[in-house]
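Only one chain is given next, in structure tokens, and it is the form predicted on its own.
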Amino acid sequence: MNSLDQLKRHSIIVADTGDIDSIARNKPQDATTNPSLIAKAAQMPQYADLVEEAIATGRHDVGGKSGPTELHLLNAILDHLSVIFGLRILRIVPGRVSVEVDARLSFDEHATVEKGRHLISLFEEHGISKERILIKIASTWEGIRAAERLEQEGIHCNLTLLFGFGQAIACADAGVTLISPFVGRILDWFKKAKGVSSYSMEDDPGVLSVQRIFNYYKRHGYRTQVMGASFRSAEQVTALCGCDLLTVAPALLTELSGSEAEVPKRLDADEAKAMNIERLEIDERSFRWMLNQDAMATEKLAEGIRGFANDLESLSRYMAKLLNS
């Protein structure tokens, strides 16, 4: 048995890629896209028909409204590639697809509720239950209140760029379907923090978070899953197992099903709950002045909005040389 079954008995795989033909090699359980993966699939040149269809659909929906600048077009074609590429991709995982919500919305609690609740409209448009649909949005404040919010509707959310305990207990307490602790680029920051280049595993700090986070929960009953991603190596992602999911990339994947490495049981959620763990309370003020004191978890958070962002503003320009061309 490679390693990647190995993981599998212990933890649920998740593809990490925007890429549709690795996941339908590696068949993973789910499949997760960011602004990122989907920038980048969208300029494949095998994906551009879906391409095509987003424009083409974005333009039907706002052909009808009066006056619809390039914004409204360039918004509504940003929409339907999402959902596109969800779509070709759940035809291939059993599973669910997480789909992010605009990350220049995270600090609007209005606004990413009604993105969210489209974006399930679209996909049960096309026949896919909102249960197969998992919405991302990024652990602020806001994006917390938004998701318990849509949560309380009826639609799951995913909570991304996590990288602090105070933003994992807040999104367990609102109720959160999962999260996704950022293990690598925590690692990231630690190095360049601390000027080392590299970390065993005992002692990774991106490995230490999600251990930490993952028995808290099971200590005290939470049924928000933890999924780890942004894995730097294949060590990251066994030093893990037994964590609820994992995501992890087409190359990590390929690495793993060709290993015969040993990969025991690191996560235990009965061990968890025989744990003498603390429940602390958060509100508004204690998950601020948490981030605010954790240095790392608030720049990676501010960062990874940043560049989600940008990378929905190149997609945007992209489009708009489509459209115009």
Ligand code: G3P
Contents of the next structure:
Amino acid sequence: MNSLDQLKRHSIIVADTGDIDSIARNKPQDATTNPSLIAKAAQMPQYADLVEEAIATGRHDVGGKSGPTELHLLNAILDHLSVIFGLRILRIVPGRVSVEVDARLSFDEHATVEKGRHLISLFEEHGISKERILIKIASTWEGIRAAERLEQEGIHCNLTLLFGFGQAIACADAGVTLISPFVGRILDWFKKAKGVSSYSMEDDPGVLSVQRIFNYYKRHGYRTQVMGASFRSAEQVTALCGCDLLTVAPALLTELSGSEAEVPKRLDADEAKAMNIERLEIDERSFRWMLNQDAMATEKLAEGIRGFANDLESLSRYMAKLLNS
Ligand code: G3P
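Okay, that was the form predicted on its own. Show me the form predicted together with this ligand next.
Now the complete complex, all chains and molecules, led by this one.
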């Protein structure tokens, strides 16, 4: 049995990409997108028809309103683009697709709630139930509060850009469906900060971070699922075999399916239940303090939001060019 099939015995495998064709090749259960992945896919020639459809639908949506500004129109087009990619992906995967809220709203609880509801309504117009969508939101304090409200309305959320333990605890306390700790970006930070070129899997700070969160959640009976994300190697993926879900880029999925290496289960919910792990109480003050005291999480969260926002801006400029051509 190849390594990917072995992994699938213990973890749900998710494809982390906007490239629809590559999802079809790897047959994952779910798929995740983010603004950078959508921006990349939108500029691939094979998806030009999806971009055209998003422009036409966006124009139709705001056309009735008097004098829509170009910014208003572009924002409507970006929402439709995410939804159109999501709809195509849902024709392939049997499970759910994660669609990200505009990263520029990361510190605005109200606007995040509104955007989440709006994205769900667009999917529902196409007959897709909210059970098949995860609204992806950055794990800021405001993002977590917005997710808590959306979950109370039955809208499931995936809290992303998660680097610190305090973020993970706050997400679980808020009752979010799923979190995405960023294994590879944590490793990137530590390699740079410590001036080392590699870590063994036993010491990999990204892998250890997910193990710690997984054990804490299972020990204290939280329902929030853990989905390891942002992998730099197949070894990092297999080191987390047993995690609830793992979202993996197509190149690594292909590498795993071409390997026969053994993949033992590394994370075990029953073992975690017997561990002696102290429960921590988190409120806004302690959330902000824990984040502030964790240089890696502080820097990576800020950088991640900036990166997604920049990619959205460049996608928006690309769309503006198409609109005006
Ligand atoms: O799912 C998270 C992932 O898309 C981020 O990956 O490689 O940009 O750190 P990466």
